[in-house]
Amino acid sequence: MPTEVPVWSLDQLKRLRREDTRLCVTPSCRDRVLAELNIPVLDGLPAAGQTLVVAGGGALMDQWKVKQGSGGFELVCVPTIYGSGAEVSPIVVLNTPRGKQIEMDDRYMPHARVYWPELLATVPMSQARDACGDVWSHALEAFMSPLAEDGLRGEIAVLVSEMLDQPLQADSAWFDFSARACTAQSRCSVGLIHGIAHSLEHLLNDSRQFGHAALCAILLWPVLRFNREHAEKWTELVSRFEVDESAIEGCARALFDPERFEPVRRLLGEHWKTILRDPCTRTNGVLVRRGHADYFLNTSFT
């Protein structure tokens, strides 16, 4: 099981030594986060026993995760918006002209993670609504893995009913909700979801559209189904570990977008080979096969 990742106030970030910090924050609020924090901004890269704050999303933590594995510097991760869970992963995902890298190593762990709310203001409606959708992805798909205990997926059970309360926008009660569907996926594995998103998301162009978390939510409701569809284990684990299968549903099919789909259902017919091969293909919660492209490909999900 991965170490808690420590968990600082606001007030700790600010009182951290100006001679021995710096500060990379994404663009999006840097303003906000430059008014606040006595920092340095970043120039090259940190010297070995000082502590970098990063303030920006899971792209911008997870590079940050590798180059601290072999620095000899101290992270800490403020995220600007949940989803990713990267703030508490030993996880990281790397973009490659050839698609998705994923590695995992105890030395991506974090020092510390700090949750400052009030930058969710820095973050479009629509991406927050997204980000929901990476969290869901990530709390079911761990439910269903195939690497998941059953007292894992008790934990899950418990967070999937406190998330059904949660309504689909932007809400400091996500980061909570992300970070741990983040442990509980990197405790077992995702699936078909992120099959799909990594091999594809490097060939779609508009990445405000079709970035990691709006491909969550546009394929959590057509995923689930086909999981509901071509195997009973879906059905027993939620009836097993009483949540509302329903509910789950009805919250799947909200963040669904049949246009934002039909672009996404064109290149998984092209690209099935490959999403096949994605290791996260292959721990989906029921086994992925060739044929079942057609199921994709020919099914109205409104």
The other form holds:
Amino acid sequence: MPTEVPVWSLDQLKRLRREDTRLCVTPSCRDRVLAELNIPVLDGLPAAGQTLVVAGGGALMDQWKVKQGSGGFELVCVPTIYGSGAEVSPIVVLNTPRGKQIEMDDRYMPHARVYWPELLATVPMSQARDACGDVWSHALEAFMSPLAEDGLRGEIAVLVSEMLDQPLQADSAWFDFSARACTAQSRCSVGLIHGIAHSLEHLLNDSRQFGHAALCAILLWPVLRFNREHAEKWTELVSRFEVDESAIEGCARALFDPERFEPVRRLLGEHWKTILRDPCTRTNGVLVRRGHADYFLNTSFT
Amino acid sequence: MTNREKLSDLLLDIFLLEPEEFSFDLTREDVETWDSLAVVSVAVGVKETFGYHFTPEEATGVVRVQDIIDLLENKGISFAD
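Cool, the form predicted on its own is there; where's the form predicted together with its partner chain?
And the full complex, kicking off with our chain again.
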């Protein structure tokens, strides 16, 4: 199991030596970050021995997690939104011409992470809500994973109970939930939500409406219902670990958006074979079979 | 549906094979898609279809379709039909 990524305070980040540090920041919060940190913006690649501070979402962090090993620099991640858990995980999801490519390597673990909850204010409310769906999908798919052991499921059950007390909106508490959910899934697997998201994201061509977190939020309820209706595992697990099934379903239904689901549904049938081949689909808690496309094509989830 | 039919249906879906590509003599070496994730899928599918939960050792020890049948028959699930 990978070691935990240390949490630095914002003050620790500010104390980094300017000459040994470079900053890569996502455009949406660039002004805010530059106003607080006296760190030069990266130009090209960081030099060996430097520390690279990356402030942004999961895709930006993953991009630099891969390069840090060969580049000889240390990576400090500052997630501007929760959900991906990229700041605590040895997993990277890379965009390639053939779609999403998932790699896992302990060398991809960041050197440190910094939580700066005020940066959440730079994220649109709808995006922050979708990111709650990303956290929920990590937690529930790990809970259902055929690779999860009961000890891990017990930890996830505690996490889920805490998440149920938190509204589905921007709040710094979700950074902690996100880190714990992502750590949990890196110890077992995710499932069909991620299999569909990874297979269709690049086809939907609207990162705001159909980015990864948005697809997780949209697919959470249909996949949860699929799992519940196609095997006894979900019902058995929620009973054994005493998690509140109806409250979880309430969250999943609240995140479901039928209008945004329709374009996703239209692609599901055509790309079902690709979805079946996705490694995440293949570690879903319930076996996903060829005929199951019909369930998603014909069921009303409203 | 007989248990043999249930098993062949299950494995066709897991290995993404066409019916004419399947036989009960298949081994892991014969099937390109019989990788480590398929081992997990077989364990999940057997539990859902036949109600038996493979131990990790049993799941990883399966290298032939016949091994699945032997394991299940040892647990009282008949494939004589």
